[in-house]
Every structure is written in structure tokens, then in C-alpha cells.
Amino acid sequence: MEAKNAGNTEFLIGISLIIILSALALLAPLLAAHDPYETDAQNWLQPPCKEHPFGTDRLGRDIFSRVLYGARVSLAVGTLSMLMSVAIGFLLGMAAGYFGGVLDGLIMRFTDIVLVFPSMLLVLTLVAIFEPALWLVIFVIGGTGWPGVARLVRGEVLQLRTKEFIQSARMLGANHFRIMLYHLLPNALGPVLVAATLSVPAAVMTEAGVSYFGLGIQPPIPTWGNMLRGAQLYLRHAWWYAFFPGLFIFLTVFAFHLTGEGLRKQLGLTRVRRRG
């Protein structure tokens, strides 16, 4: 009961932060007092003040406005890549766990091959081959983040497929698609929701890392990662330049991890491990 209450508190705090961050991103055009792309050579590297709450960057652009618009890009990358990785992982894990045999072996060996490569190195390599773009970053992060979900779903399905209600459904003539959709999917959904929640901050961090190395979404489009890249030469003289994008990355990761841990405790699941 104590664990469940703690899970409720963590979930409520985490989901509240997510709602606030999402609202800031969606309402960026209304909340931003300045054009995030407008430069001002007379006000470069200005500290936080009434006109510029988060200060200005090396080109005189308002950091508050750029952080809000950057939230749109970073959260979009995190959410869309999570949906992609969960969809791929769920389909492969369901097929491997349900059908077993040769198909299970092939899918799991392919999963092991993807897991062998460090995710950040693989993302950097693929992004470096092609011209950096938003769709490419989403595709690459989503296309490399599914193995943990696949293994999780496979494990759940392997346990469920021998249950009596699955055997009864087969005896009543239910086909494979109906069994997977109406019987296995609802029972395997809990761990997948937790894994999906924890996938978003990992994707946000990956996008920030790729952009920091200059291989992600390119300026002047603001993302938290490329804002940190632009601030690296001014850390001693303009603390606000890197502080606020870094703060929003921290809050996003913290919010989603808190939500995921809250869900895990509410559902009574063991800790979900995902690929780092």
C-alpha cells in the first residue's frame, strides 16, 4: 500500500510537470515575447532582465523564446520516436513470443545485433551519413530504440500464452490475430506503457546529444541540444546561455522518469530496464 501511495505521488508530480512543459511548448507563440530567430547585435549575451527573462545569446536572440520553441522540437522528437520504437518493439516482441520457434530465434538474434552497437554511436553514424533533418533524427532514434521494448513484450507474451484463458480462446476457435489483439495486448500493455514513458527522456537526451555534436537539427531552428552547443564557448562569461536549456532538459527527463516510476509502482511491476 505504501509503495502504491508513493507511486501515486510520483505519477501526479511527473504528469503535472509533463502537462506544464507540453503547455509551454504548445503555447510558445503566445508566451514568447520575441521572435526566436530575431538577432540584435546591440544586446548580445545580455544577462536575465525584465525584457529578456532568460537573457540573450551570442547573436542577441531571446533565450526564453528559443527555449520555448526548442521545447516543441525536443518534445516532438521524444514523443514521435517513442511511438515508433514502441510500435516496432511491440510487433516484433509479440510475434517472437507468440509464435516462438524459428521466428522467435530470428527476431531475437536481430535484436541482439542491434543491442551490440552503442545507441549514441549508431545514431551519430547514421545521422552523419545523411543530411541532418527533423524527420531523420526521429527515424534514427525511433529505429534504434525498440530492442528493449521487444524483449519486454516477448517476455510477457511467453508467460501469458500458456495461461488457461489463452488456451480456452484457442479451443473456441479464435484466430491468432484475435488472440493477440483481445487477449495478449491488454495484459501486456502495462509494462509497455512504463517502457514507453521511460523512452521519451532517453530520446530527448539522444537528440540533445546529437545536436550538441552538430549532427542533429541545425540552427537557426532552436533545440535544447544545439542551444547548448552554441553556449559551450561562453560558460564562464554567460552562465544563463547554457543554464536554461540544460534546466529544461533536466525537468523533462525528471518528469518522465517520475511518471514512469509512478506507473511501475501502481501496476506492481519490477523495475523496467532499458537500453542506455
The other form holds:
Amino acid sequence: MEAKNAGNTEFLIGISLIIILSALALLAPLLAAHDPYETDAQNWLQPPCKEHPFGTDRLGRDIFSRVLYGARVSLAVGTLSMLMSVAIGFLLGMAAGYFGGVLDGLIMRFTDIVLVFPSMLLVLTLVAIFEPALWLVIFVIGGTGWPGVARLVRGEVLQLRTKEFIQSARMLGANHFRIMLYHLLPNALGPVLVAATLSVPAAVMTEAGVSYFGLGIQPPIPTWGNMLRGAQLYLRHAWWYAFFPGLFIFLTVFAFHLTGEGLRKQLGLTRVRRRG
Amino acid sequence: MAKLLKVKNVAYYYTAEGTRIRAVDGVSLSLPAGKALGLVGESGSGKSTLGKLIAGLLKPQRGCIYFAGERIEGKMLPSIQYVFQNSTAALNPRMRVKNLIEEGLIIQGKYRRQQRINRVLTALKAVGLPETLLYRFPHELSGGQKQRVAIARALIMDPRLLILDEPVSSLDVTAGARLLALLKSLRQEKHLAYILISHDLAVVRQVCDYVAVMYAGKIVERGKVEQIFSSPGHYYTKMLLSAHPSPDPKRRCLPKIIGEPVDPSHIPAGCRFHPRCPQATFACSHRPPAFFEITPGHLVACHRTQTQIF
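The block above covers the form predicted on its own; next, return the form predicted in complex with the partner chain.
Below, the chain from earlier opens the complete complex, with every other chain and molecule after it.
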């Protein structure tokens, strides 16, 4: 038996970090002292100082402001694609687990097919075909991230559907929709919450990776990934250029993992398998 | 009297690990409106399966079930409600008491919000629960309270037949006694018919008008409560009765329980009980016994009873 408050500290640290990061992103226009697009030819590659707490980049832009604006992109991609994965995964996993039979087979084989596509590769391909844009990145990461959720939900539903409270609802005349919405969904929510939390950092990393390759959201819009790309040539001369975007990627991933793990322990669940 | 429920030669088989299990194998019974039938037998005798067949949770492979004159095999009617054995598993852990009880009304969609709440309060009162529990979750209730919530959930559908699967087996003695008293008064108030599934004869004796004793998927004896308890015909019934020692020393000479319940995948030929029956004769291991009416309304399926009478 784990202690009753197991995971509490992890959860609290993680969620506070998430709140701070979200606040920084949302309040970017208020907190940033400089316009993230404003170049300053005189002060390029300035080390951190009072004026520019995180230094300036090769065009003299304020890195602190750019990191804050970059947080907006990263968190938007992370949360929106997570919501999309959870929605698709829930729908398909629920249908597969509840109705079973042929439908279950079809859905799960389709899930396996999607599972073998590395989302990074798919983003790269689609971005090469279409114009790189924020919504495309969100759609592709969300559209390939759901198989884990679908499997999880299916497993939960398979376990729940033989429970007596489901039969009891059927006795009262509940239809499939009602049973799924009121009886299965709330009881399958716990593990999905953990998986959803852990899928956010995966999406953040994928977005940063794609942007780093120069195929994601395009400059001059600041994202942590394309800032790292810009910093590549100056690693030996200006450590702050790559350090701060990297630090924020690290903090975000760390915060969501901490929260997810804390949640998992609090809910008393066994380790959830997730996709990287 | 017109019968509310008629079960005719119903059978339910299922396959587990390659062997066919005959859970219920040709059972007939009937029940008038407002009366209570006790279904007794050891674990695995098929009494819960029979209850689920009547409730429509399972569909029989053979036989008919009539309710108020209509065939209902495999159909779930609002007027037949089933209260599950394990109330902890039968209540959605994420719903509050109010929503649990209200659910049937919401599904029916006949009532407005305020009417529904009034009916929930009435049902709560009927099962003897205070209103303070209305917004509790099942895990915040005691075993007896959960069982009452499960009954209220069924009662709100205004059933004519309530099937109770081991209603008191998970409760301690006092909570069980209070629940039985409640069941008795509810029955009179609402003119409910009960089928009470239990392995405990004392429970059946307190609540029921009729008793059917099941063994290995068949009914071996049925009759009125007084008949079964005062002059049990089947040796199996006598054995079950002996499990409850009577305070009256004159009646302590009942036989002891011998043998193990039959393996449902290897049901013996002839009378299913004969390997355990000390009075078994040659006929018992070859011919399944037919029902024999020893006194009006009291039927026994035993070769020995017939020969003793003649």
C-alpha cells in the first residue's frame, strides 16, 4: 500500500510549474520588456544584462521576450494536440471496448497502423507538402497521438463493462449512449488523465524538434525549436542564445512529467505506457 | 388466482473452458402477484442464473417466461427489477446517492426535475434512509445503506416484481435483520412480489410465502413455507434445514450435510442428488424423478418420497 498522500509533492511542484509557465505565456505582452520582433543591430549577441535578462540573439532581439512568446506556441501545440488525441482516443477506445466483436477488431487494427507511424516523420512529410503552419503541426501531432489513449480506454472499458453497475443501469432501461457517458466514461477517466498529462510534453518535444529542423512554425514567429536552430552557429560564443530556450523546453517537459507521475501515484495506478 | 409470473421449462447453458455447464436445466415455477418466493440452494445450484433469466439479463436457450400474460424471455421490463448481490459493485462509484436513485426516472423521461426529486425523497424514505445521505458517494456509505440505495434505485421504477439476490448475505446480523423487516413492510405497502435468492433458509422463512429448493440447475422441491419447513420431502432440503440448528431439542435429529455440491460440468444421471443421498436406491441412479405432490401445493422430485407414500 502506498501512503495516502503519495505523489502529492510531485503533483504540487509539477502543477505549480505548469501554472507559472502558462501564466508567463498568457501574460507575455505584459511581461516582455521588448517587442520579440524588434531587431537592434547595435546590440546583437549581448550577454544577459539588466536590459536583456536572457541576452540578445544574432539580430539583437530580446531572448527573454522571445522565450515568453515561444511558450505560447509550445503550450498551444501541447495542450491542443493533447485534447485532440484524448477526444479521438476516447471515442474509438470506448466504441471498441464497449461493442467488441468485429468493430473492436477493426478499430484496434487501425490503431496499430497509426501506432507504427512516427509522428515526427509524418509532420515532416506533411509540412513538406503543405505550407508549414501552427494548425498543421497541432493536427498531425494530435492525429497520431491517440492510439495510446484508445488502447487505454478500451482496456478500462473491457474491465468495467462486466461490472454489475453496468447491468444495473441496463435494468433501468439505460441505452448505450447513457451507459457510455455516465457509467463508463467517469470510471475510465483516471488513467486517461495521467496519459493525457504525459502526452503534453511529448507533443512539446515533437514541435520543438520539427521547428529545429526548420520545418515547423516559421521564423520570425518565435518558438523554442526555431530559436535553438538559430543558436546553433553561436553555441561557442553565446551560451545564453541556446541555453534559455533549452531550459524552458526542459522545464515544461519536467513539469508535465512530474504532474503526470504525481497523478498516477495519487490515483494508485500502475505505470502507464506512453509514446515518446 | 392469476399468476403474475410463470416460468416454463426454462434452461440456460453456457460453455466454460470447453465444457458445457447446465446452469439452469428445465425449471418451472409460478408466482402470484404480491407474493414472495424464496429460491434456496447451495452455491452453484443455478439460483442466481434463474433470477437473471427472469430479470431478462440473460436469455434462456429453452423454455418460456410469462409476465402478466406476456412472453418476456431476454427482455428487461421496468416492472421487474433486480437487486444485485454485491451492492458495492452494483452502484456506480462516481455517482451520488441522489443521482443513483434518480437514474431510472431520468431514463423514463416522464417527470420534471421537481417531481423527480420528490420521488427520490419518497423512495429514500421508503427504504429508511435519512435525507442527509442524498449527496454522498457509495464509498461513504455502510453495507446496509448501500443495499438500501440499491433497493431504492429499483423501487423508483414502480416494479411489480423485485428479484433480490442474497440481500443480506453481505450484512452483519443486525443490519440484515433490519433490512428483512424493511423488505417485509415494503411488500405489504406496495403490493410487491419478491423472488428472494438466498442460501440462508432462515431469511427465506422470515420473508417468503413459497419456497423452491434448487439443486444442480433443477428444482427438487417446492411448496409453501410452512410445508417445506415442517415436513421437508427431499433429503437435500432436510440437509439444508439441518444447517440451521433448531432451538427445539425434539427437532435436532435432522440429517447432517454430507458430500460436496455437484460439479455442474459432470451432472450425474438419474436423480442429480443420488451420489450424496444416503437413501438412494437403484432407481435413483437411473431415472430422473418426476414431481410428486405429497400434500396439495407441495411438490417433491424424489423417488423415495413416492415409494414411502404408496
